[in-house]
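The chain that follows stands alone, in the form predicted on its own, written as structure tokens.
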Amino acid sequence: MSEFPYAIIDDSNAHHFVAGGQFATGSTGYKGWRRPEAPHAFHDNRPIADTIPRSQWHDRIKTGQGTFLSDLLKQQKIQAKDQDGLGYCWVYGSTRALEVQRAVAGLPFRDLSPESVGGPCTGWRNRGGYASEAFEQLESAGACESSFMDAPHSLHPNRWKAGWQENAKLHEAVQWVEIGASFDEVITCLLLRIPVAAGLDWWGHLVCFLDPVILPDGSVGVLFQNSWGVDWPTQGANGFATLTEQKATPDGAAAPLIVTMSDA
């Protein structure tokens, strides 16, 4: 059997990935799932009617090899995002989920700007935020292409190309649905090729879940893509790593089911 290709984050090594740890190379900024004074009004309670039984997980994962969401990213050569010190994980992970859902819908890849999502929420300041803020902004205003920015990670929209707001409207996630804190629902979504934006309080971080995976010990975990650059956690990893069930069980999770179908 070939060596498992991805870093595995579990209880024994999770401390290396949080602030100050060996592999904590970026900023997070995650303040929680919902802004207390203005909770997000999800359109539906759940994106799925029933969870897929655990007894079917292994067979479905084996059958689906080569056709999961990470395979779609690899086929389109979509690289990991890099928040590069911005406290914007709550928009980076959510924007990546939108980009993945666009790919699932057969739309061409557009490198979308998380800053165009987080900036209006923070008053264009580098500060943390709630996942619900990102979802609301992506629903109401979308995310513009990064090419409209004057520089990577820019929070100076007065320097951006004219028309970035109109461009952002072409790239909306017009329906987010909540998954909540159920690992079974997370795995069901991933088996159905639905990307999941997952908030992890133990990490103070939000990332985009992509695939269900069978870990070397036979348990089922989650493959995700981080927003700390292509060389996290190892050179050339393109941001991919895995979480065990305990570390992947979210404190809040949601999926963008419907995206704007028009494009520039």
Given for the second form:
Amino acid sequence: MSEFPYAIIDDSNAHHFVAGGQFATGSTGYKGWRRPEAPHAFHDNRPIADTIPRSQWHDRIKTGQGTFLSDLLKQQKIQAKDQDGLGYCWVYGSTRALEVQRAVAGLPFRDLSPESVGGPCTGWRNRGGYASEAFEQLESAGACESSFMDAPHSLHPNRWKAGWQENAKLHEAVQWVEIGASFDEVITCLLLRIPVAAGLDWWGHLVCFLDPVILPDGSVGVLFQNSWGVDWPTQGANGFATLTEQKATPDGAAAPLIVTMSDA
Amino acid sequence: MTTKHLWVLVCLSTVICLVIVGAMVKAMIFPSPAPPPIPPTPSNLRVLFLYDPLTLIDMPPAQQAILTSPELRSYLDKHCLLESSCVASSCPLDEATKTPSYRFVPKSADVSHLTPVWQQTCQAAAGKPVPWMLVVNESGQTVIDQSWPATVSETLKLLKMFGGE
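I have the form predicted on its own already, so could you send the form predicted in complex with its partner chain?
Next comes the full complex, this chain leading.
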């Protein structure tokens, strides 16, 4: 039996990944959805009809082996994003989910700017946020290509190339759904090849969930891609790691169903 | 029939048998060279997969795999026409890249940002029950117009009928 190829984050080692931990090499920025100070209402806009029963998960994961979203990312050599100091995980993970949905549609890969999504939400300040906040912006105004920015992570749109807002309109989340604190809803989306931007309160972080996986102990977990560069959690790992059910049950999450069908 | 005639017949039959056996032995010892492989012809397909994200859950798992199968994408990458990503005045800021002409389009998606030829292709499949696939060859002839096959391998088999190996 081959060795499980990804880092597994569970209760025993999660502390390594939070602030100050061994692998906590990046910024976060996710504000707990259900915290009293959270300004954003949960819309209770449920995802895809019913959830897929747990009794079917293992068979469906085995049937789909090699054809989930991470396989598409690997085939297209799409590299992990790097928020590098910005507290913008909530837009980095959400924008990655939009890019993944573009890849599913067969549209050419465009490196989209999370800053063009987060900036208008925060008044161009470096602060945390929520998946639904990001997706509302992605729905109304989209994300421009990073090549419009004057520098990586720039929060100075006055220095960006003209036309970035028009370009952003070509990369919108036309239809998306919110997901509550439900692992069943997460796995249902992933089994249906719908990426999930998942906020994790225990981590204060939001990442892009990609695949349902069977972990070495036989339980079902989640393969995700982080936004801390290609060398997290280990060199060349391209941001891929897995979470157990307990760690992958989101505080709040959102998933793009339909993106703007635009080649540009 | 005289004895002489019989002898002639026997001799002729023997000669014919010897010729046939000789040819067979020769073919076994000195086989003729295999015909040269037929070079793959560029197929330049345009492939549309139409589906409904809201009813994906009703699709059998093996059929869902069509949506993201790298094996299928590799085939499409090689056998679909490469076309510019520029649409009207909307070009990527960087150098325009070429994209293989296949798309997985949600049935309710607005396709007005796609090229006119893609809009026509989507229009041709509009109203068909999803999941539906439509394949047009480089002559503009529709060669596949049917529901998604049940599996990735069946989809590849179908595509290879018109796109080659």
